[in-house]
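Take a look at this one chain, the form predicted on its own, written out in structure tokens.
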Amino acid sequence: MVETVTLTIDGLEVTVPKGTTILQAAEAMGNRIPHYCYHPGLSAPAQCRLCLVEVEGAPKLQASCVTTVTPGQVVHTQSESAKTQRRGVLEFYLKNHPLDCPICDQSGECKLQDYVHEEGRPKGRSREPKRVLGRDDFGGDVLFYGDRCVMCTRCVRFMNEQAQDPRLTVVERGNRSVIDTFFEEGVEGSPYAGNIVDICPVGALVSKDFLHKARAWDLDRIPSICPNCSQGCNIELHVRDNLVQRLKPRDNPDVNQHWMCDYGRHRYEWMNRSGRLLLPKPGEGRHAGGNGAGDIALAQSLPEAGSWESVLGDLADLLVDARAEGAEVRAVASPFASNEDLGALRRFVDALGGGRIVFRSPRTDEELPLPGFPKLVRRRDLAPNVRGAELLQMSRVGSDDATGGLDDLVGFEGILVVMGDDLDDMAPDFGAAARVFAFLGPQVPRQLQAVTCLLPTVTHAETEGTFTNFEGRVQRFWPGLHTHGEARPAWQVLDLVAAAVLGDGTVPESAAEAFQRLADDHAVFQGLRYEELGTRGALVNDPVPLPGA
């Protein structure tokens, strides 16, 4: 049993975890007590000053990071000597801190700007220059603005606790003090030097991805997982007219804690692709092995574009005829779909009387664990859904690569479905023996010829589902950016082909329901309840263990 502390803070009870500190103590109760140099993930050094509080029968202001609960304890956060104290610390940090809100890239997150907007004084007192040193590049995608700098020493015990990289360190002392690197190493190289960017409280550590990209108010923020490794890591989407911007780490102990690798947070821009496959149609390719007779009665029998429902119910004729002759089934599928889709692949695939289903990833030989926090590894496989295809009976063929391992399917004849995979490294005439060659994607694949339907689905980020991720823990993502043209989910467009084969009829109306149905359909799943994941989601039924637990 947790052995608990109750305490006053502002005229308020709140009982914490003996351990805690006033700050956190303060947190849980919803009273934010502004600081600087306190993060959750790093050692607290009680340097920023910023944070003090009166607690009665203390002789002075105590630093509330540091400075544990004790039973019958009475906190003032409020009181007018600690206003006053931050009042002056923040005049101090204003002292050299430039006037230049706004090009600076943190302006509208910044909380130098927040704690003078609310306490500070209304206006400066300091008569003399301010200090000017400068931009510094410190390599990979950080710059550093050393004027704007109120040395919280974030960044340096990031780099030497939770990367165990110390490529950062305070230069010189008092007011002369900065952050530098080693002689000219620089932080280019290390795998985690970004989240620098992210726990720098002022515009000092920016990136250079990003600068003056956007400003921070024009951002919507959604939650979703990173597509870039089985990790699974919880983040956030930064959208602004329809595109991805950035990438941001989104709190979960359970997976990520607060941090991100710099491999997963800059590949968004795929997400932001041209190209896109707008409209479902028919595409060029043959029908009932391939002869001329066939070409021409398939070229009457769908339209040259547009309609879901003509290309859709021609298709069901086609795959409605084809199983009714014993035609085999063959699938591609793909890691960057969701748990959602690849159920209903699964399902589409059974409801044509079965077949092999393989799927090809992207892996790495290295694996780029967070010393500070192992659990959070750059993980080999370099896809978000390897687990959860996995799962599902799926297998992997092909090379490190994410090419090769289809050989198998060239002289296919039967119905072959592809979903997700761009079989860019294909010849232009795959599929070309296939009786029926359904493409599901978002992208229109160029070099293919023989394809009997194109159908537009959208990605992760254009709409909501879940990944499993490499431990067997599921968890939701929501829609970011506008879909393209009439794309729509792939479990959506699967299973209104899988109804109208069977004839059955139904078709889930939303992804929780898509889930549902794979739960039903499958154990591993089962237990599993789609509102229930939130936001830091839930392990299957058959979680993988983790290494040295």
Partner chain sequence: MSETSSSSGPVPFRNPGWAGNTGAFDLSEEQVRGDDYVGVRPADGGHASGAATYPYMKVEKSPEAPLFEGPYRERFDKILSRYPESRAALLPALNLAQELRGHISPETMREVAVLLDLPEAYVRGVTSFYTMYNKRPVGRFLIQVCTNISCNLCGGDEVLASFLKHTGTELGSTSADGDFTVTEVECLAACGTPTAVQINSRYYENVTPDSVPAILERLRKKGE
The other form holds:
Amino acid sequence: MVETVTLTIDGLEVTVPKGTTILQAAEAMGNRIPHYCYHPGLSAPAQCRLCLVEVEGAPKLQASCVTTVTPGQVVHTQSESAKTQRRGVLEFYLKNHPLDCPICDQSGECKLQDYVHEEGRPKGRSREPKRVLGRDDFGGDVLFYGDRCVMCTRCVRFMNEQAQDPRLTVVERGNRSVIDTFFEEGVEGSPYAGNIVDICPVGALVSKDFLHKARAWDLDRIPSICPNCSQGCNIELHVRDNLVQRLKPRDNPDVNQHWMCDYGRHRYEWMNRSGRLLLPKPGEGRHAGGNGAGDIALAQSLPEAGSWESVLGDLADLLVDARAEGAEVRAVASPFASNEDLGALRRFVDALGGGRIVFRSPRTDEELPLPGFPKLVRRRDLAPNVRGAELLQMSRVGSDDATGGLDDLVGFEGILVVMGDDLDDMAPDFGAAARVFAFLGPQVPRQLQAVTCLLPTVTHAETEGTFTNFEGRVQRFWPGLHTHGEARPAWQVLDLVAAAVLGDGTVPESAAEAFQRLADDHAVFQGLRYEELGTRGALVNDPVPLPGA
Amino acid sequence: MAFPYEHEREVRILSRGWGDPSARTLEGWKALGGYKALEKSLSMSREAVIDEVKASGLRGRGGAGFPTGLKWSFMPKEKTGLQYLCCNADESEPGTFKDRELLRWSPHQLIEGCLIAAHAIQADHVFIYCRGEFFEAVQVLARAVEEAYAAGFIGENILGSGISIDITVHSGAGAYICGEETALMNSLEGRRGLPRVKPPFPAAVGAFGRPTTINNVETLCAIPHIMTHGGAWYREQGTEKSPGTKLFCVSGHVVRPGNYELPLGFPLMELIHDVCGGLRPGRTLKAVIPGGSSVPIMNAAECEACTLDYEGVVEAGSMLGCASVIIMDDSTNLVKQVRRMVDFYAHESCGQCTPCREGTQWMARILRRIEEGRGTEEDLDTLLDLGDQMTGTTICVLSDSAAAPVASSIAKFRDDYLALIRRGERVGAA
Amino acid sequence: MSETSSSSGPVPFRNPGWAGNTGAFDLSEEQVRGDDYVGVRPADGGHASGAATYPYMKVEKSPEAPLFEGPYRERFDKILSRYPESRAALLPALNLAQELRGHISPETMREVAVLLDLPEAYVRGVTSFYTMYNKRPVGRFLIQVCTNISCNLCGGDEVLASFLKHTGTELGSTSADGDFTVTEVECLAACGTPTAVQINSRYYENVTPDSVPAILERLRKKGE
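Right, and the form predicted in complex with the partner chain of this protein, after the form predicted on its own?
Expanding to the full complex; the earlier chain stays at the top.
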């Protein structure tokens, strides 16, 4: 039983666990007290002096970020003295601030802008010249604009407490103090350094990658899951012009707290890749054409695109024949596919008589933990859904760079389904011996020339669905990009073909239904409900972490 | 050889060895009755020592005037591990120069005080944090500590009492803020000298995370005398609420500046005119800062009836602080001196809290402008408003200290500011 | 107001920073105090209780001096023995490094960081916080003139100007012969004897603009 404390903040009573600070208690009731130096994932030095509130009975204003609640406490965040204090402190912040919002990346999501707009003086009184520090390259992806800095020291504390790679410090003292590294040695190579850009409340620390790329107010922010390793960090896709512009971490205390690694953060360009498969196309059968000389050449070498109905209808016919003749079925899946896609593939293969499904996943030897929150690790598997694939009895093959391992399929004569793996390392005649060779994927496969049909599918950034992370946590992602051409979710394509082959008409109409069917089909997912996964996810039954994930 | 600062009205208790090089040695100090109080205190229970100090009414001499016995009693009753005593010898308040004399003239007095205090608060180790610039004083003190170790006054099982206390002399490296007790602890631990947020208070979580008490040099130097003669004896000097003697550091425009040990409650005007030989010939009193640069400035009228005890100075409109009396006569350019003080605070601000970091520098800039004749009357309102914003809004009181002389000087010497502003307006400098 | 003052006579001492009435500035430390009692502390720090203090008595520094060898290593080890955690030895170690090398260069910070197993950036942060650490080389004699209020009331600015004039330097820069660096310093806690000047480790008190040439002459000649 958690001991609780009841207090009054701005006339409203609130009951919070003992030991909560006033700032957290206020936040719990939707009252955000302005602050800079406080961050929920870091220690609180109480030095920005912006979160000072009036507590009845206290002689001075109290720093709400370090003052714990006491029973019967009466707090005023909007009293005249608290507001005067905030107005005064904000004026001090602007004393040396360059006010270069028009060229500042933080503009629009800047706490200094927000607070001054809300409560600042309409006009500053300083007539003195401003201090000028200029710009400093901190190495890695980080640029430092000293003049914009509010000296909250969040970045220093992140590097000390969370990254435990104390490369930042406050240099000098008083008005001359500035954040710096050890002379020319920057934060380069520190695997979590990108987070200091996220937690900087102003535009002092900015990302080189994002520099002058987009304005904050033009970005759509879509909750998603980082697809770059099996940790499953909760992130936001920041999208403009149907392109992902950057990735930002999203809070999830069970997975990544407030953080994400630089490895994941900087691998988003592939979601914007061109060379997409736009329309479903029949292959040329055992065609001879094509020489693998690039996307356009291949696209031109293929027959005209058809409609989904005709292409899927033709495929179903081929499959019915092959099945009648007792052809075996084998499949290659991808650990970048959602649970729904993998579940549909499993069902599809089982419906055709059952067969081995393999997948290839990029993998590294190096784990990169965040020492201050050791549960957050850049995992060895560099794909988001390895766990999901394994739970559906798919087997990992190939080497750590996601190549090889498919030799037994080269001369395979049955039904071959490839979902999401480009097979770029295989010979152009891969699958030539197969009776039917269906390819599903977002990209035009550059090498393959023996496919029966090419079926365009969406990436996870363009649809909704779930991934299962290393420990068996099923987490939702949401669509952030418009899809290209007529691409569809793979689960839908497979289910439509399966329905046509089996003559059984139940095709899920949404990712939610696809997930529900997965949960019904497989004991390990039983009991999970798509709607209840929320933004924090839920663990599968009997979750055992992937060995060496 | 007589010590240069000396006057017949002095009551020399703490300063009695000054000017006599032999008093620096262990033998010389023992000849003056040294280390008797230690022997007596070690034979008493720690509670009895604290009671005696409480009975004396001794108040902390570092500036705040907090009762010393009460401070000691905040230390844990049940000891759970190492505990520390820090002696604050980081004397840097402009106008204050008493601790340096105590360190270099009577180091054994301080050592004895430290040992008694350490016994009272069950400290295992005493760190004497000396100002880095005090090379000479530190040499004398280190030598004295060495002697006391050799004589068995420090170390294991002192005088057969079963009590073991170590003393280490530590040099700072140039930061006024390290005189603030929590900043001192940070600096001692090898960190930037940033004041800590309280709570937790040092008596709970202090140096190296352990219960710690921090006392000023002068406070600790009074302890042996209180233990020798008793708290009641100490109360014979001074006033009811401010008992005992105090070292008054008099500087500025007087004929004989210096340290004078006088009973608390001594009249300010008598200090100036009698003890210090008055103002320089032909000059009149303009202003007095009675407690180091951090306290409000007093004008001549306020000085008239002021008595130098904690309550008396508050009544007169300022604070006693560490009793550093800075005298300014009518030749003083007050705005320049206030600017110089604010420059000092801007230079010494640790830079943690925004109001202090930005405010001290901003104030200094405005004052510089006024001094150079480019100020406006509006600037005075801005200064007062900034002062309000800097008072009571930060972790420590450095920014309050910077604001105090500005606000008080504008209130009491507005004409000085206006004269500079008007002169500037006449020549069109603004 | 001033009638009492006229009877007081002249100030009976010149330089009490040297433990009494030493007249002018021309006595050595030994002559004033006797070196048996207040000598330079030994390089090995003597008793461990005082090893962390900062003598800074040597005039000749060597930027190449190793950290730490021989008696200095002994002193460093004594310092380490006095604190419950090694980080606390950072300031004493930097003091010691400056005593040997004259200033704290980035390379010195790095070496000290390695010695104490501290992050380099941390050592830089601490070093830059404290004003007594010279971040750049300074002259053989670092002349620090107090211009804070008590000295300022009695002519600190003029003494500073006199030092600048007679050394021919600008504030903070070093004279061409490498002898003198003149800087302003905050209150030295010798307010009763204005103007207070600290030259290397020694305090000169009651300094007036006129006494500056004699002080500089003595420094040039006797090296102390």
